[in-house]
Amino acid sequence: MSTTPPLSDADRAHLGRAVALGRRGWGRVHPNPMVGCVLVRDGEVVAEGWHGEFGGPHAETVALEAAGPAARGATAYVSLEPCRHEGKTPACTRALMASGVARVVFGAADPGAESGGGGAELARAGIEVVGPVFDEPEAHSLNPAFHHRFASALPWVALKLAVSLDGRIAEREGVRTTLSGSESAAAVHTLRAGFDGILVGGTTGRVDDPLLTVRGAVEPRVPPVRIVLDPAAAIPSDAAVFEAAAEVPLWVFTRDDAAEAELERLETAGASVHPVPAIGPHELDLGHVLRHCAVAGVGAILCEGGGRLAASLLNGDFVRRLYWVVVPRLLGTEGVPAFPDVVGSDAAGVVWTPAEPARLRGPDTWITLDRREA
């Protein structure tokens, strides 16, 4: 397998189109990962395919299948590694040797013991192989949680907060307060489709009363759990996470000395409670918390807030993303700070990267930053 000679402009400008197609299966195939293929013949694109549902046909597939004979002597451009292994689908490296493709331009390294090494195996059938195109950081960033769950037993967690010019989340402590605008809104929707759970603190949960769930363009294949840490389980059985308690579960973490009456408060209300231990009167271990998450399954979780949820999280070194929502106003003295609680002198210490361009959605500011791991 070699990277050179070097990619020329039009190969990056493919590969960027394998990338972009790719995101079209955010919320539809995690835990697999988001690919796409561009099939290149003389200059000409002749298929292109991404994976668009888990356990269906791979990004290779669908573009081998569209270009038929066309195929043959092309390049296949693909923004993760091809597969070499059988799962619920063929193994993709197979496919492209049978389809004749000269040469496959890959972006990023497949991490997995069975998955990854399709590049070399392209190699060794005769087919020139470009790749991993990506540096490490780029790798990751686009499909975070897939790489993170090769390197860690605990999910990962992205932490997103709409926050006023002067870094405050709310107008006075215990107001509910609406910040971001509608584009932004139907943005955080969509975020929520690609992620397992949609975790809050309790304070979040009484305050702005949040149903949790996904109303938006994209449907998730599976809709994410609500999660709420409500340590003294005082989150009243009217509150709107309750509302949809039958078709999308709610896990409630609570203390493990709660109140009897209050965990059966809640589970009659709908919820699944979890008494986890505390590490103070208000706060729960959060790493005990992340592992139960980890073991029923959740793989990626989105934190939604609030400011002392989010500061113990950056603390905790458990967050791996952020989306900064900068919204252009200004709360004042009396705003609720995004981190009321001092972020510790190992989290203010850690390095964020841009994960991509930040974006204007209306009139708000989209900052998305990934952790850069030693």
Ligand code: AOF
Contents of the next structure:
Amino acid sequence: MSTTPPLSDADRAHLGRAVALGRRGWGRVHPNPMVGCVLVRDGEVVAEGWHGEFGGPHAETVALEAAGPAARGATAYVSLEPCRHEGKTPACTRALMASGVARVVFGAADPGAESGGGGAELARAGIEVVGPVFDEPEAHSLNPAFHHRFASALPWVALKLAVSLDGRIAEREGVRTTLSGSESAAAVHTLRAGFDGILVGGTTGRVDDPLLTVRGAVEPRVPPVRIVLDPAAAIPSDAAVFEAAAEVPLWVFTRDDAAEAELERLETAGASVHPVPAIGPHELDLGHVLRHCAVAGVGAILCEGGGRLAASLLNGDFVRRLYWVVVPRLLGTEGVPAFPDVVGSDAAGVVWTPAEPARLRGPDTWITLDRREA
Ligand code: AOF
Ligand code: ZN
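Write the structure block of the form predicted together with the named molecule for the protein whose form predicted on its own appears above.
Okay, now the whole complex, with that chain kicking things off.
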């Protein structure tokens, strides 16, 4: 494998297109990565493909089938290294070799023990291979939960908060405040579709009374589990989260010394209740909660607040991505600060880097940041 000769502007553009195609798999392919593929011959795009469904054909296979004989002599641009394993579908390396493509340019290395190494295999077969083109941070930011799985036993945690210009998340303590606009609300539903679990703290669960389901443009292949941290087991039985409990699982984590009668009440209302150790009167052991989630197959979690849970997750260095929604309002001194108690100097030392360009959604600005790994 080699990264020479250098990529032309056209190469980079085609690879960028492959990345964009891959994103169409959002909500449908995880825990697999999102992958796109573009086949180009004599400067012309002959076919495109993407991994559209978990267990379904890979991006390369889709594109090669669409191209047919036109793939011969073409360059395949793939956002991820072509797999060399027989998984749920045949190895992409074999399909590429059989198709007669002359060159393969790929973005991210595949970290899988069995799937990875496809680039070297293609090179041994006489195909010109260029890649990995992306450095590690870029590769990770495209499919963060997928890559995280190879490095950590804990779930990949993203934190989404809508914050006023003066850093506040609600008008007053205990008052439900809709800060962000309808465009942001639509984006949140799309965002939720790509996660295994949606997490909120008990105060948010009570005050905002969210449903936490996905009701947007992307229908998730598996609806994310709703996860509420409610140390005192105090969430009322008529809270909105219980509404859809028959269709979308609801997990409530409580202190392990919470009143038995309350735990039973929550179970009866439709929740799966998980008592866990507490590390303070209002705070559960988040490492314990997250390990439980990982073991149960919840590998990517979106936390949507509130401020105290957000602060605890940051203090514990559990957050890998921030979706920071800046709302152009000032809430003033009565407003609830986004982080009432970020105390840990560890959190202050973390460096965040942009994962994608900031984006306007209606009046709000979305800033997406990834924790830079040491
Ligand atoms: C590719 N192209 O489009 C994707 C790849 O269980 P399987 O057979 O679907 O294989 C999943 C693994 O294959 C996944 O963990 C990752 O390593 C790779 N994904 N590879 O060449 C694709 N989605
Ligand atoms: Zn493959």
